[in-house]
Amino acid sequence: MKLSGNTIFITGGTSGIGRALAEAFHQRGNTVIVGGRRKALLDEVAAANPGIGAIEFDVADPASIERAAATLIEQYPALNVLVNNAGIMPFDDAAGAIDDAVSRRILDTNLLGPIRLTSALIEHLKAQPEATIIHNTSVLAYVPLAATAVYSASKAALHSYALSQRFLLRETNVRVQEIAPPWVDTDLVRKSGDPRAMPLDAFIAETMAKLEGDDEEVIVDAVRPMRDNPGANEHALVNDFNAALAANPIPV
C-alpha cells in the first residue's frame, strides 16, 4: 500500500501497536482517526498528536460499530484504509472450565468486531480509487499458545477470514493485508521488557517498511519460521513452543 495521502481508521488505537501505527501513519502525512472505548485515552492520543481524530466506540458492540461507521463515512468521506487492530488477550485453561462470558468477549472483539466493522464500511471502501483493509492477527494464528487457547483460535479464524475476503475482493480496488505480530512488548499481556518480546519501535519500523510492498501478509523476519508452520508435522512445533513457554512463563 502507499504510505502517505490516505485517510485511515485504526481500531484499538489508544495504546500498544494500534497507537504506534497511528502515530507512524500520521507522521507520514496521512489523515488518521483512532477508535476506542475509553474517551480519556482517545483525548490523550489526539492531544499528543495534533491532527489525529478520534471516535469513541466499542468494537464488541454491533450497534456501536454501526454508529461509528456512519460517523466515519459522514465526517471522513475520503476514508480508504481500515486497520482492524483492536484485540484482547485473556489467559485461559483449555484443560479446565472456560469462562463463557470471557470467551464471548474475545470472539466479539477479535473476530466478529473486524468482520462487522469491515462489513459496515466495505461499500464505502469499494467506492474509493484505492483502498486497503489491514487485519491485525498474530503469529499465534499459526502456532497457538496453549495458555491463551481462545485468543489463539480467534486469531486463526481472522486469518482464515482474511484469506477468503482477499480472494473475493481480488477484482476490486480493495486490497487486504494481514499483520501477524510476534510477542511485542506492549500492555496486551504486560509490558515488562522481557528479552523474548520484540521492542515496539522495532516492530513498527519493520512493519511499516513491509506494508509499503505488495505482500498479502506482513510478517517480521524474526517470526517467519513460525509462519511456515510445517503442515501435518505441526504438532511437534506447537508442543515445543508451548513447552518452552511453560518452562519460562510469560509474565501476566
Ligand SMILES: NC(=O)c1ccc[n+]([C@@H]2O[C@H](COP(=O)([O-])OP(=O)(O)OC[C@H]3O[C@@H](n4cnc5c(N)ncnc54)[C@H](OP(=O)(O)O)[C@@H]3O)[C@@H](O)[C@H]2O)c1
The other form holds:
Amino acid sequence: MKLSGNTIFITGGTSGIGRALAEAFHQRGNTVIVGGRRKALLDEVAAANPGIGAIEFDVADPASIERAAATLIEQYPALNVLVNNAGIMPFDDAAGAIDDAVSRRILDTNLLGPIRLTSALIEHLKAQPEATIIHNTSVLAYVPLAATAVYSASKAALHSYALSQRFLLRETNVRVQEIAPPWVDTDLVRKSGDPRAMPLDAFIAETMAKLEGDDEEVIVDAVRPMRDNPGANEHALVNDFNAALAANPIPV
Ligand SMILES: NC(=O)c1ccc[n+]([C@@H]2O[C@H](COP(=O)([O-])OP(=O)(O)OC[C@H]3O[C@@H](n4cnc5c(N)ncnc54)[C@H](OP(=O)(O)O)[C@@H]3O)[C@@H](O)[C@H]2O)c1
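Just the form predicted on its own so far, so send over the form predicted in complex with the named molecule.
What follows is the whole complex; the chain from before opens it.
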C-alpha cells in the first residue's frame, strides 16, 4: 500500500502496536483515526498527536461497531484503509476446563470483530479509488502457543478469513494485507523487556517497510521460518516451540 495520503481507521489504537502504527502513519502524512474502549487513552493519543482523531468503541459489541462505522463514514468520507488490530490474549488450558465466557470474548474481539467491522465498511471501501484492509493476526496463527489455545485458534481463523476475502476482492480496488507479528514487547500479556520479545519500534519499522512493499503477509524476517514451515513437520515444530516456552515461560 502507499504509505501516505490515506485516511486510516486503526482499531486498538490506544496502546501497543495499534498506537505505534497510528503514530507512524500520522507522521507519514495520513489522516488517522484510532478506536478503542479506553477513553482516557484515546484522548492521550489525540493530544500527543495533533490531527489524530479518536472513536470510542467496543469491537466485541456489534451495535458499537455499527455506530462506529456510521460515524466514520459520516465524519471521514475519504476513509480508505481499515486496520483490524484490536485483540486480547487470555491464557487458557486446553487440557482442562475452558471458561466459555472467556472463549466467547476472545472470538468476539479477535475474529468476529474484524469480520463485522469489515462488513460494515466494505461497500464504503469499494467506493474509494484505492483501499486496503489490514488484519493483524499473529505468527501463532501458523504455530499455536498451547498455553493460549483459543487465542491461537482465533488468529488462525482470521488468517483463513483474510485468504478468502483477498480472493473475493481480487478484481476490486480493495487489497487485503495481513500482519502476523512475532512476540512484540507490549502489554498484550505484560510488557516485560524479555529479550525474546521484539522491541516495538523495530517491529514497526520493519512492518511499515513490508506494508509499502505490498507484501500480502507482512512477517518480520526473524519469524519467517515459523510461517514457512508447517507442512509435514507441523507436529514436531509445534512440539519443539511449546516445549521451549514451557521450559522458559512467557512472563504473565
Ligand atoms: N504483542 C504481541 O506479541 C503480538 C503478537 C502477535 C499479534 N499481536 C496482535 O497485535 C494486536 C495488538 O496487540 P498489542 O500487542 O498492541 O497489545 P495491546 O497493547 O494490549 O493492545 C491491544 C489493543 O486492542 C484494543 N482492544 C482490546 N479489546 C478491545 C475491544 N473489545 N474493543 C476495542 N478495542 C479493543 C485495546 O484497546 P482498549 O483496551 O482501549 O479497548 C488495545 O488498544 C492484537 O490483535 C494482538 O493479538 C500482538
